[in-house]
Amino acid sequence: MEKTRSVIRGVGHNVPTQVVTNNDLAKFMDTSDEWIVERTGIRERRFVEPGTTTSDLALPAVQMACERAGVEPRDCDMIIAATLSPDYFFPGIGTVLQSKLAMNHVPALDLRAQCSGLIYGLATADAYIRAGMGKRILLVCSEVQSPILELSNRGRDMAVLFGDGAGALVIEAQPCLNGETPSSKNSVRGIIDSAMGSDGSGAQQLFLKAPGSTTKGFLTQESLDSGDIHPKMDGRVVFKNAVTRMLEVATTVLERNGVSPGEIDLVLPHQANLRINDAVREKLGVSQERVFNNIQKYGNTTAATIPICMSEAVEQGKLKEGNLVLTLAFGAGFTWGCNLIRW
């Protein structure tokens, strides 16, 4: 069988028009712009209008990605969707998107890797393409998180962090001419390598407990009153693990591909906390101008952060064909990972 490679042909994004600043949040809780910026780097985020679903938010991102790839959604033969905030508890948004995009009856699956959704999704798409099970795959990362945030002093630590947003990629199978696969040592476009990991012992350090099967009755008045329907996090534990695991997985991938940090053209990290990204960048030895951050504008859009970064970096001319790119993420689960890509 002829060797194939996975090439990102198009990327797109979509964010709500409603801007919510730190000063806006200060009307609901004891916080300030200075406090939030100092600890997270976030200045504002976007919230959807009531009634907008996760799949709704994804549609313009898909259209943008397809236009840039020169294809229609119906030209894709698979959907991979990454979200922690689906339209329904079940089914996932993959099948909902298949219907809304009027696509053929292609397979659609959802990944629950939270903030590592793009990493896991890209690795999964690459595996399907290399195995000959997909020719053009639509990867969608979309989140509507504002409805689950508790805008009060009790929910302050989480409420200031998150926003809504969506990103999408069209990933296409292309032949490896003369059997030459993408590598850090050649100019062949495609996904070079991926690495992922998890540690479920940290699940309750960053989670949303209810509704769920650990709650007797699945969803109760008690879980509503206690705030179990809102996300919770041990910030110090998550910060320490994020820096450690992101550095670890990046080092692993760079070393096994013979790449020095100075050879990376652009690092696209998950946008959870600017201090985390700066710490990883410094320990990895990558200069600041080769790391793309936009957390200042959007906050943490979970699975959507990296594709939004990709799309904006393309628009700004910071991500160009031939660039050697490293994606990097850590999230709830715990999950983490990275992809090495020749753009």
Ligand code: COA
The other form holds:
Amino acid sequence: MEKTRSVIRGVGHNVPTQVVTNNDLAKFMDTSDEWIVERTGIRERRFVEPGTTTSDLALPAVQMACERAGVEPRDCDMIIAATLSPDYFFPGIGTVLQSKLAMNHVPALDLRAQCSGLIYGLATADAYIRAGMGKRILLVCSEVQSPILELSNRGRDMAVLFGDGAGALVIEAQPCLNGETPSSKNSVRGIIDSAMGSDGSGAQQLFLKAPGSTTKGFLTQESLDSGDIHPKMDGRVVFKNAVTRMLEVATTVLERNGVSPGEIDLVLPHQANLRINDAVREKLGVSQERVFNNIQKYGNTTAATIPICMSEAVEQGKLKEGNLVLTLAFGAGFTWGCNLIRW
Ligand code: COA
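Starting from the form predicted on its own above, please write out the structure of the form predicted together with the ligand.
In what comes next, the whole complex appears, and the chain from above leads the way.
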């Protein structure tokens, strides 16, 4: 069988128009622009208007990705969707998008890898393509998190961090001419390598408890009163784990592909905290201008952060054909991972 490679043909994004500044949040809780900027780098985020669903938010992102790829959504033979904030508890947004996009009855696979959604999704798409099980895959990462945040003093540690947003990628199978696969040593476009990890002992360090089967009755008045319906986090534990795991997985992939940090054209890291990204960048030995950050404008949009970064980097001319690109993420689960791509 002829070898195939996975090429990202188009990437798009969509964020809500409503801008919520740090000062806007300070009207609901004891916080300040200074505290949030100093600890996280975030200046503002976007919130959807009430009633906009996660699949709704994704539609313009898919449209943009498809236009840039020169295809229609119905030309894709699979959907992979990553979100922690779906339209319904079940089913996932993959099937909902299939219908809204008027796609054929293709497989729709929903991924629950939280902030690592793009990495896991890209690795999965690449595996399907290399195995000959997909020719053109639509990867959608979308989050509507504003309704689950607790905009009060009790929820302020989480509420200031997150925002809403969506990104989408069209990933296509292309033949490997003369059997030559994408690598850090040639100019063949495609996904070169991916690595992922998880550690479920950290599940309760960053989670949303209810509704869920650990709650007797699934969702109770007590869940509402205690705040179990809002995300909770041990920020310091998550911070330390994020730096350690992102560094570890990036080093593994760079070493096994013979790439020195200086050879990477662009790092597209998850956007949870500017200080996390700075610490990882410094320890990896990559210069500041080679790391793309936009957390200042959008906060943490969970699975959507990396595709939004990708799409904006393309628009700004910072991500060009032939570049060697490293994605990098850590999130709830815990999950983490990276992809090495010849763009
Ligand atoms: N505004 C003002 N004060 C706040 C606040 C807010 N929004 N949220 C918490 N605080 C207070 C706390 O009550 C606490 O007060 P205390 O010291 O009197 O008890 C103090 O600020 C906490 O400070 P500190 O622990 O020094 O904060 P930090 O430097 O660890 O920063 C985070 C907090 C959340 C920004 C940081 O831990 C972090 O980014 N963690 C990882 C986040 C992450 O990656 N999440 C998602 C992973 S995908």
